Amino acid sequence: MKVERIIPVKVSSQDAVIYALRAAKKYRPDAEAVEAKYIGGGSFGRAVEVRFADGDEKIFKFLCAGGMLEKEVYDLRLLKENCTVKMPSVIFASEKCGGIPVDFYCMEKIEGRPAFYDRKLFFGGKKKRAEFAGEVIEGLSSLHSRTSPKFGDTLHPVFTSWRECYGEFAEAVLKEAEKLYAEGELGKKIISAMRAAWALYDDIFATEPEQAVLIHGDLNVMNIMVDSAHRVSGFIDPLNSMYADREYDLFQFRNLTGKRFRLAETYFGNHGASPRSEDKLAFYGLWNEVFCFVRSGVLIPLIMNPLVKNMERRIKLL
């Protein structure tokens, strides 16, 4: 993963809807798109749901940064092949073309809504939440059953050890964080927690993972879809998927409302935990959020502050 600031092409929600209607004509020149609805986006992506006159519904995703198309399409197809939980099929992909200034692809719509918005699931009984967690972990475990002899990016895994693979990335993130701190963009509490954690890197990652496994990379409650019966209906939006330590797929479970469902605890209960699992998850979480800030320039205190505090707590226990 490149650790550098990315200047995205500006695509507003209104722009994305316009581009989706143009893309729909490219996808189905014989059918009329009767509705296009913006459904969300992050730092580098915009998603639009398009409905055609015959009732067909598809999702168009527009990539606001270059060099993302090949990997996103490859990873979606790879994960779909290996996951027992439904994931969207990629139907076609295109580089930027006339009237659409960014790369994009069209994919199947997964029915349901993100678990984050399911209030009945959140406030429901412990049994319902446990059933949800069990379904999530079963699906994630199916992805983790796909292994590789090497660690690294799904397209080109080249590392013989996870410590080497992740250590190279983590050091690059820390170097960029130091630059941003010197420039006044990153706070002292964040960089202090990172420095202290980095000094303990060899202790935290003393135990090597036994196997490089396929990970989703961003499996949080916003990317887990549930149906009207509060059952898991799909996983969406993988990010930076790779062959990695299986526990690298768990730190997102602690974000947003994930703690409520004890997703990480359920995974550990089913598959066991490494000796420093909680320290690793704290490290992974903080480094990922700083990495996102390095790339996008957007810092979200609501997410960052708890990660810093958790890392500080883990350091005190080491």
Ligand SMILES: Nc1ncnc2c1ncn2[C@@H]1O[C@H](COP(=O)(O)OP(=O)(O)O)[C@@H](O)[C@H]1O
Contents of the next structure:
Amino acid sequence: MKVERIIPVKVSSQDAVIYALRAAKKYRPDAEAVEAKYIGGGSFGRAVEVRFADGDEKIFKFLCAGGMLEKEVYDLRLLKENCTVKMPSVIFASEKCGGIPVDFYCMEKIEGRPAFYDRKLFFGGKKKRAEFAGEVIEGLSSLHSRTSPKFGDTLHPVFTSWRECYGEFAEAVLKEAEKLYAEGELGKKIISAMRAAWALYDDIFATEPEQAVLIHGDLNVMNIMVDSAHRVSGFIDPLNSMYADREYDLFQFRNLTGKRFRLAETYFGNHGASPRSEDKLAFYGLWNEVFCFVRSGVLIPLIMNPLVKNMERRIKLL
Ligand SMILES: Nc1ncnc2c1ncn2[C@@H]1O[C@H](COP(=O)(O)OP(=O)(O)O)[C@@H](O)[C@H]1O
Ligand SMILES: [Mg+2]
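Now that the form predicted on its own has been shown, please provide the structure of the form predicted together with the ligand.
Everything in the complex follows now, all chains and molecules, and the chain you saw is the first one.
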């Protein structure tokens, strides 16, 4: 994973719809696309739902940065093979081509909407939320039962120890963060929390995970889909999937919704927690958010501020 600023190709939601219609023509020259609707996207992705005259519905995802396509498609296929929760199958992938200036792929549509938008699930009873957490953790555990002799990227796992594998990434993120702090782009509170946490790295990561397991890498409540009965209908959008510490797949659970769904708690209840699990989760969460900021230049205070506070709290307790 390169830790550096990525300048994306500008693709507005309207552009994405136009590109999706062009891509749809290539995919099915026989059928007319009767509707194309922008359904979301983050720093580098744009997703468009296309409906054809015969009722067929597909999702076209556009990647606004180069070099992402091969890994995203590889990981979607690998994860789908190993997950008991439905994941979209990739129908075809294409590098940028005439009329479409970014790489893209076409995939199966997962029913429902992201769990984050299911207000009834969020505000509804404890029992529903516990059922939801149980389903998410069962699916995630199926992924985690796929192991590898080495830690590292799914395409190229080379590390014999997690501390070494993650340490290389963590150090690179800290180095970039120091640069951004010196340039006035990153706040004092963030860099101070990172420096203090980095000084404790060997303590926090003293216990090696027993195994390198396949992780989704971005399983937050925006990438967990639920149907109209509030049941889990799919996992989407893996990012930086690796063979990693299993707990490296848990820190995103508390982004945006805190501990409301008790997802990490349910995972720990089923699998046990490592000695420094909460310190690691704090570290993983903060480092990942700074990594996202390094790459995209976008800082989301609603996510970043609680992560900094949590890291400070954990350091005080150590
Ligand atoms: N296969 C799919 N089926 C249904 N909806 C999808 C699918 N893929 C993406 N989406 C929708 O599009 C949104 C953005 O897509 P996503 O792959 O998560 O992009 P990003 O990488 O930008 O987060 C998702 O939050 C979800 O609402
Ligand atoms: Mg997403």
